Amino acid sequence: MSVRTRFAPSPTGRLHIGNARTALFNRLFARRHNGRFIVRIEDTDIERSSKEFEKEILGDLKWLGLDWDEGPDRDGAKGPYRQSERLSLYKSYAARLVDNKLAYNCFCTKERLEALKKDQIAKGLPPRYDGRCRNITSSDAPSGMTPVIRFRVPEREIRFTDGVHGGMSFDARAFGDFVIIGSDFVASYNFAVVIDDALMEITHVIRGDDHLSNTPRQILLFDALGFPAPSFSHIPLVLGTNKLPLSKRERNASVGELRDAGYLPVGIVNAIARLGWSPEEGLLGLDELSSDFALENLSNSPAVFDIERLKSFNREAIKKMEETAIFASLGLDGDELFMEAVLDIRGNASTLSELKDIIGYVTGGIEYDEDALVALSEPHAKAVLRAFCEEAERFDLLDGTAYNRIIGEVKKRTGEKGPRLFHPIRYALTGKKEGIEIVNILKLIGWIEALKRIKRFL
């Protein structure tokens, strides 16, 4: 058998931290057993869903790199990949279903059905359908409504065993009759993902917590409509540091936030990759994910999205980037030195944004604040930076090996050391008592405007 996985989203917002995950882990899992991956959009939900989220979506999907074998924008022989092209598919079934006695027509009214459910609460019971349309027949039946149809759920057990929970059981007695096509013949969640999950011959349904109490209900209907189910297996949700579920509301929640905010492909796969799984340390590739990805290994207790740890994967990532491609990211261009201090202080950022900035408070325009002024107006500071100026114009380059000889006059002729002599030089080019190294900021904005920006204070 082949294996068979897919990702379902559905496009009615961005692609959610946790929903990429649980795309990786299904194309993980597909690539490891030389399966295919499909790509599915569940746009049933007219009033929210929209192309221009299906488009984000699919281009955050192809941006991490979880490329997939079919879906909406590639061929393939289990389509169409979007359920809004698919409802004469559903509706077919529920026929056959109502054919066969295992689904109903209900006229049972909203305000029925609400003030049902009020009165189950009150009671202290759960709400569910009470079965009243179950046996109504065609002369019964009210003229002039739509009716909407139930599946007929029977009085049974259902067990299965789950790929990450283990074994489960539900007592299918708690339901009641559920929808599965609406008043507006539009088919339920649960109707059309069983219906797409047998005819794409899904093998193996990845899928959040979120989705456990769903799982019984597709079985039954799996079996009612004489399909083999797939195999099931529900990753626990992924929290936030505050320990309650990621909300898409949240400040890089997202996978489009956090390509905004700077952040690579490979640095988010290998933190979410993470979330519930515990792979080889450092820095992995997708093949090597996948080489090592099995579903036993994922864990059943939820997991927290770490922003830190994400800039730690996303650090390393920025090490490694090829150098042309470094500069293009950030549409650099200049010197041999220019480019070469770029590279020596790419360690000192976690995101692309954060390099950016660091180079544009070196080489844009500088504010000195009061501490500042205060410090460079000291005699020590003055001495200091009057000697480097005098030994600085002995040299036409300040690379690394002429900033070293020239601290070291400085140091000689002025008696300072430590913050004593390189804050008075770091003050008076930056306008910053902190930052990345002297030689760099050298590098970063040339000889002549260092020189100038020194001399002010002299």
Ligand code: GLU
Contents of the next structure:
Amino acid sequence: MSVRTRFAPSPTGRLHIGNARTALFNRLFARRHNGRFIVRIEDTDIERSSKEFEKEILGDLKWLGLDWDEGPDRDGAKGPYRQSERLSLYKSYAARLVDNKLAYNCFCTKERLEALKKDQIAKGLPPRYDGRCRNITSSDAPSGMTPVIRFRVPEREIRFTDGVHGGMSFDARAFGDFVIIGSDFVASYNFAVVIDDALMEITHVIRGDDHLSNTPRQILLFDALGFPAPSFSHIPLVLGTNKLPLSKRERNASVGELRDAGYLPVGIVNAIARLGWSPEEGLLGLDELSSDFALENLSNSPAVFDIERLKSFNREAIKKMEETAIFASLGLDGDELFMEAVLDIRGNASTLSELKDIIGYVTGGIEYDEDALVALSEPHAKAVLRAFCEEAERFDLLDGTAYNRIIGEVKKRTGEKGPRLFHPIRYALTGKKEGIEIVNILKLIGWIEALKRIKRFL
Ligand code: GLU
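Now the other one: the form predicted in complex with the named molecule, given that the block above is the form predicted alone.
And the full complex, kicking off with our chain again.
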């Protein structure tokens, strides 16, 4: 049987880090086993789902390089791949369960269910449906009322082996008969997922730990419907550095925000691959990651998403980026020396936006604060700047070789070195004491501008 995995996002928000990691692991596993990776949109929650989120999630997955073999826009003969287009399928399977007495119509009112729940809680019992409509016949059914359909939960233990957590067991008696089709005729999450995973012939379900408690209910449904259950693997939650679950509201918790902040797909993929898994070190491509991927190597304890780790992968990714791609993505154009400097300073930036900022603060209008003005008024600073100008004027081109010769001469002439030599020059050129190498500042702003900035202090 060939492997089929799926990623099943609900389009009720942006694609956040935890879900992107789920998508990645599903795709890596499918590739590792020459299987197929399917994307299914779980949009039965009509009020909270939106087409915009669906479009953005699919766009983000593609941008990350996590393309799929079957999905809403790519037919694989097991569609449709949007739950809102499958409602009649769910209804027909629910009707089959009712016919077989494995599910039943329930006419209990909301008020009754609420009172029941209150009463159970007051008695210290876990709230669950009491089965009042279990044996209702059609003649007992109140007229004019749309029932929900409840699954008749068998009294048994459910055991399965989770790919990450190992042996699991649950007692179904704790569940109560749960709703599979609501009074609005829409399938519940657990029911729709089972029909879809069965009909789409999903062999391996890899999803977040937050779904672990749904799995025994889903296994009961697979059994009742006569479908083989897939194997299940629940991957640990993603926490922020504060050790709390990474919330959707947090900054930089979604792929879209990271993209806007200048992170590259390969940087993000490498960072999220390390959430609960430890592949080889270094920046790896999707093929390398998938050849190494194994469910049994996933960790079963929560993973921490550390933006610093992402930054370091991203820095590596920027270093490996094609030159033309860097210039194009930053909208840059300049002479050869300018481009040379951009390539040279990219290691200082952990995102493309940061790289743009560094270039901007060097080439843009500069301001000299009090500290800069004081430093630049010192006699040794003036001597350095004067010598620098005089030496620089001997060269037509301010490239690396010229720069080294100029600095050598300035050193000799003024007797200054270290910070007393370099700080005045960098202060005069940028208004700041620290920053990128002076030779790159010169390449970025050019010869004429450099001398203009320095002469201001002579
Ligand atoms: N739609 C569910 C979610 O976004 C995923 C369900 C599943 O993977 O079974 O959490």
